[in-house]
Every structure is written in C-alpha cells, then in structure tokens.
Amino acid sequence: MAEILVVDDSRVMREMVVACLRAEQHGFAHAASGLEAIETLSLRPFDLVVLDLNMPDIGGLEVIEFIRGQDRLRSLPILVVTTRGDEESRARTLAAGASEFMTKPFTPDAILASVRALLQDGVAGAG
C-alpha cells in the first residue's frame, strides 16, 4: 500500500483523484495549497505526489522545485494533473522535475494507469 499526497486547491478535484485510486487501497493525505503540500511533505513520507499547477499561494512548479531540491524527496514521483494543456506548460513542468504530466479532465483509467506505472518504476518508497 502506497502513501499518496493529493495536492489541489479544489476539494472536489482532490476527492475525484482519491475516488479514482481508492480501489488500489492506498493511503491518502490532502493538501489544498502548495504551502500546505510542502508542510505535509516535511512531516511524513509519501510514495507519490499528485499535484495541480494552479494554486493561489505557492504554485505547482515551485512545489516541484522544492521536492527536487530536498535530498530525501529528490526521487519522489510527481504526477502533475492540470488544466494547462499547452506544450510550453508540459515542457516547463517536466523540465522542473515532474515524473508525468496529465491534463484535466482525466479518465479514472488514465490516472490509475499513471499512478500504477509511477509506483512500479522502482522509485516508490523514496519519501
């Protein structure tokens, strides 16, 4: 069972992500902002972060940069799920260190497949 941090300023979107992944019996924590995500990552280990880019305080790119700048978090898989579907956003996000990039709306099967792949890539448990 993996521990997953779901970060999105939309409560409904956080709940949708968890609902898509619930059958896998993972543990979940929620963060409603980039700042809350950074605080939560500092308190306990996670196996994966599902992260939105557009948040009111600290954006998703800054959260990725924080994660990649921390020795104990550097290899933590990050699945970015965002409304930004343009190629520039995708390229910037992946260059910053995201493991995978997915646009909203997503299908349950798509997010489930991405999470499974990221957790099986041998980087799970890095947090």
Given for the second form:
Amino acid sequence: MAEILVVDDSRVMREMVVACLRAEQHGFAHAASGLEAIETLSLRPFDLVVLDLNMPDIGGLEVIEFIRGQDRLRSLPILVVTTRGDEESRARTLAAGASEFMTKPFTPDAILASVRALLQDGVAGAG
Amino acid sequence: MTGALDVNEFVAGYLVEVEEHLSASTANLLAVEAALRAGESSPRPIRELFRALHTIKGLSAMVGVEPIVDLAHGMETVLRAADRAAGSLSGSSIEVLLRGLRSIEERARALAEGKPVLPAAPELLAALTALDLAAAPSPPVPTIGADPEILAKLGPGERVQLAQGVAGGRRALRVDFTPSPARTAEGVNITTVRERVGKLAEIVKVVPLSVPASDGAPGGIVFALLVLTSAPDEEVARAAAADGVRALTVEPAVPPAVAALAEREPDEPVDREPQLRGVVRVEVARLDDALDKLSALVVTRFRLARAAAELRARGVDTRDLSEILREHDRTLRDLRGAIMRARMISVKELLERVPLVVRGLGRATGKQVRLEIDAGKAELDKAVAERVFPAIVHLLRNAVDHAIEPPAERRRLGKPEEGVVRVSCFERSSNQLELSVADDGRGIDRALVARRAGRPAPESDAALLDLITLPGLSTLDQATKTSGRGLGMDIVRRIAVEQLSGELAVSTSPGAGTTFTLRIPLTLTIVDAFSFLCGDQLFVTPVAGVEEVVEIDAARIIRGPAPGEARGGSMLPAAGEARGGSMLPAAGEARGGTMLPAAGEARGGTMLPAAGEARGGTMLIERRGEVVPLVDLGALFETGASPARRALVVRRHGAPFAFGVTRVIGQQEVVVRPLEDPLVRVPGVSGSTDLGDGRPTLVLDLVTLSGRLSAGRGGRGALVWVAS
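Please supply the corresponding structure for the form predicted together with the partner chain (the preceding block corresponds to the form predicted alone).
Every chain and every other molecule in the complex is listed next, the one we just looked at coming first.
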C-alpha cells in the first residue's frame, strides 16, 4: 500500500484518478492546486504524485521543478496526467523531471499500469 | 485490469464544474471587453479564461463529450496566444469567444437533459481559428525589482498586472508565508492564507521558495505572495502569518493612458480564484430530498406534541416526555437550519449572469448602458433564486429597452450618453431579501400608461404599478426586438407576488429614472409562522409578513369615511373599482376541509356589509398616531361568531393594514405545501400546512390579501368589514 498525492484543480478529475486506482488499496490525499501540493509534500511523505499541469497560481511544471529542487523529494515518482498531449509539452514536462507523462482522456488500465510500474521502480524516471 | 471507467458516475459533477467555469469565464470575458474599451490589457482574466477552457477540455475528454472538447480547444488556442501576449485580445475576439461559451453551455445543457449533444458548428470553429491575434497590441513589459529567483517565475502578464496595479495607486508587496505542521494543525495553510490575504489584496503570484529547514520552516519551503494592495502593511502581514512585508519596485513601463485608465477602476475585483477547499457540491435534487424528509419530521413533531398534550389532559405525568420533546424541538430546529443553509446560494452567484444579459440588450438596442451591481453578501434558497431570475431579466429588459434613452436623445437632454442600470440587493431581515433594479432613464409616463389601460391617470406609484402590471399592457407602439411583447410587468408581478409571496414596488420620476423593488422571502418551504384562530378555524401566516400583533380595543375602533374618501394615507378605492376575478375561491373549492366562503355569503354574527355599506363607512384602528384599516378575517372567511380581539398588522407599499383574529395561538415553524390545484390557487392563500392533526391548514399571505382588499378586488366580500 502506497501513499499517493493526487493534484488537480478539478475535483471530478481527482475523483476519476482515485476511482481508477481504487482497487489497489492505496492511501490517497488530494491537493486542489500546485501550492497545496508543495505544502503537503513539504510536511509529510508520499510514495507517488499524480499531477495535472494546468492549475491556478502555479502550474504543474513549476511544481515538478520545485520537487526536483528539493533533496528530500528528488526521487519522488511523478506521474503527469494532462490535457496537453502535444510533443512539445511532453518533452518539456519530462525534461523538467516528470517520471511519466499521460494524456487525458486516460483509461483506468493505462493509469493503473503506470502507477504500478512507478511504485515498483520507486525512483523518478527523469530529473 | 479494471475495465472501462464508468463516466456516468461523474457526469453530474462534471456538469457542475463546467457550469462554474462557464460562469466565471463569462464574467472574465466581459471584464476583458471592458478593459479593452478602456485601452487596457487584461492579463489576469485572460489567464483564468485560458485555464477554465483548458480544464473544460480535459474534463470533457474524460467524459467523452467531443463537441465540447473541440470548442474548448479552439478557444483555448486563442486564449493561450493572448496570454503569451501579456493579456491582449483583439476586440473581434470577444464576440466569437462569447459564442463559444454559449455553444459549450448549450451542449452541456443537452447532456444534462439526456438529449443528443450536437457537434461544434464548423463556422464557429473556423471563426476561432481565423481570429487575428496579431492585431492585438502587446503592452510594454515593465521591470520589477525583486529577487532573481522570484523574477524568474514572473510572466509578462503578471508583470503588467503589477504595473497596472501600481499605476492605479496600489502598492506592490511581497509577503512570505512559512508552512509548518503546527500551523497546519491550527488550520493555517497556504490555502487559508490565500483566502485571508485575498480579502485585503489582489494576489498576482505565489512563488514557492526553497529555504534551509529550520524551526520556522521544517519543510524547507516558504511561499512568497506578490500582491497589490491599499491595505496597511501590518494587516497584510497578519493575514499571511508573516512578520512583515517587503515593497516591490515597479518601473513605470506602462503607457500613461493605461495608467490613467487603471485609476478609474480601483474596484477591480480581487483575486477571483474560487476557494473550493472543504466545499462539497451537492445536487439540488438531493437537497430537496433532505428537505422532504425534514418536512415529514416537522409534521411528526406536531403529532408527538399533540399526543403528549392528550396524555397530560388525561392526567398522565408527561414531564420526561416534555423534556424529550423540547430536546427534539431544538435538534429539529438545528437540522432545519443546517439543511436550509445548505440550500442557500449567494445573490452574487445569482447575479453573475446579469452582465451578459445587459451586454446583449445594449448591443441589440444600440444603447450604451453601464451596469452597476451591488450584490451584497445575502444568500437565498436556490429554488427562490431560480424563480426570481426571470423577473430580474424582465426588469433589465424594460430598463434597457424602454427606460434608457438612445444616446442622441440623452445628449439632447443633457444626460451622459451612457445610461446606468443598477442592480442592488440586501437582506432586509433574516427572512426577506430586497432586490432593486434602477435606471436613470426617462421614467414611466403616467398619462400614457393610463391612456393605454383606459383608466384615469394614477396619482401614486402604487396605483401606477397596478396599471403597468395589467396583463398585456404595453406602452410601446411596437413590440421591440428585445422585449418582444411590451412591458411584461404582469409576469414580474406574478413571479414576485404570486409565486414567491413577495412584494413588488415601483418609484419613478419623469426624466430621472425608475426603480423597481422586489421583496422576496429567502426561503419558501419551511417558515416561521403565527398560528391563529378566526372563530374556530385555525390558520397560519408567515411571521416575516407580520409587522406587529396588537390588541383591538373595540371602544377605539373608528368609523372612517366611505371608501374612496379615506383620510390619512389609507386611501381605499370604492368596491366598484374592482377588476375582474374573485379574490377568494367559491365555497367548496378549497381542499382539505378548510372551506372558504363564497364572496358576499358570509354567515355568522359578524356579518359585515360590503364596502360602502358599512354603516356609513370603513373601520379603522389607530396605532401610534397612524390610521390603520381593519378587516375581520373571521368575518371574511365565515368562520364563526367570535369577535376579533387581536389584529395582525401587515404593511404593503408602506401602508399598514390590520387583520382582526379571534386568538393568536403561537409561533412555530411550518412546512408550506403549494396549492397545486389551480382552482384553489388564489391570491391571499399561499399554500397549506399540516400542524400534526393530519388536516390541512391554510397558510394565508396577508400582505397580498391586504392589497386585494385595498384595491377592492374582492367584490362584495371585500368587503366586508372593510372595517377600516
């Protein structure tokens, strides 16, 4: 069982992510903004972050850069789930330090497989 | 493997989120348009528009609503370019983007109603693609004095936003918040800090900074909030739980014209980021269900109280039971409060759509209209909000279409070309909301209205209102494109008075403008009510409508002049002025055993003559120097011979009116059930309730009843005691 932080400003989207991963018996925490995500991550440990890119205040890219700039969080797996499916966004996101990049709409199987793989690896893919 | 995600599970939540984003986007787009007219760029609203459309796109893709994905994508592309241009958008873009928002809204509504969702219109998608963003000039990007780490995070839009704020007279500050487990435990976190700071300042950007872990920042982070404010430094620091603030220097790279215009809008709405933490959205149907269950509990409580009273009457010791009942009462009242609060929406939310309505009307009529909204902080039941909104739209239409003069005419009259429509709202009491729509237009032409209605010219605003709310009356020679069917004030009155048991008033001044005022209850279904006896018949009436309960001193009843000759401001027209229709249903029309008399068939000992026959005139009581008309409800409803000993005083159009009753039983909350059968839906009776004995009790709307009696609408029965 892992602790997963789901970050998305859309409540429905967070619920969808959790619904897809429900079968795995993980613990879930929610953050409705990039700021909330950074604050939460600074105060307690997580095994994985599922992160949206497009959010108020600071976007997902800034969150990733911040996480990768922190010694304690440098190897935290980050799965980016975003509507921006273009190659440029994918390249920029992975370059910033995301472990994996997935576009919306995603299927439950796809996100489940990614989460399993990232938790097994236990390390960030990039950054 | 989990198989497919059941999106049906999320459709309701999806629709709620889309509606919220559309509503905020419309407001933001109108803000962009206003800024564009003033020569300003709009970095913040455009950023938020972009974000909203992007979120709609992602959500719609998950739910599989491809037409909305297409539309949102087209709009998002336009807005991304505008965002990169530091918040510049060409004027031609606004209309196309508004069409885009409407198209998304139509498709979301179709989805909600289970109808097919039409594909996005190719011409609209083409129009979005064709928008010439290059035409929008990018403002020069100002220089900000701050730490390099912070500067690296500031986009051109945020720099322009800071510069515009400073040019408008506010200070640019940095205030740091350091999160910690202890603060989190106290409920102080970045979200609550944002909320608190957001009340004092416009938050332009929040930058997370890495710092060495310490007692103050065990997590090794600090949030730097860059804000624009006019509030004292100490207050901003206190809101951020910080020791102090730091000033940001902003180089004046903003063109003077922009700076001057920025000063004209000091009330630029502060950070509009919706604060949704801890908020659960619930479908209205679920709240209705909860209310129904609560209603059943309220009725059961009456039955319990009645059973306990019967036991007591038989000599049983019911002290323990009474204590349980009191506790039950308290819990039920708390539960009622909780459910009713959950049903409330802010008036601000209700009025969010108003700017779009006025914009459309202004464009359709070629008039320049400035809209001012003062929504206050009042809240009202969602069901009431939905019913009253069409009335607000009618009043806005009338204001723009009929009242505000065309620019040339205003110029000739020495008025500014731009007309003003002001929508304001405040909570009059814990039960009533006052909402007014005022314009600075030409005022209502009393003589013209009277001519059209075939009546004498009204002398008072109240009499004028009676005329303009006649069904079908129009003061325009031709139906216009916007109003279509003339004034339609009968609809406004029907909504405000008959559907919501509220009140409608008008005040108008030639050449200076007109104000329509709606007074409506905040909630409809469960209300605090007085229960009272008229003879041996029990009635209830909402406490909110009753100004005072007074003793009637029979010796001090004054016999007034014949109707039509009343003094002291309590002018009562003659019964002959009654316009069609019977105020009360004929005997036997009321369901549930509460029989109402046929007009003029009153029995019993308090038989009162019709107005004008009342032994020389009407009956009045005196209250603190004020002459108040009095009608005996028992006589009106033929409910027995007991004389009226007390009176419930109501006020309509500022004029008091007293209803005599035999005995006031008490005050309690009741569940009002609408009278759905059209045969028993009559003015003055707003519904029925069950006081626990299983029999319906009529809920009287005494304010409306007073209006009908004053107007002599009751025919012979009106009667009656117009003991006034």
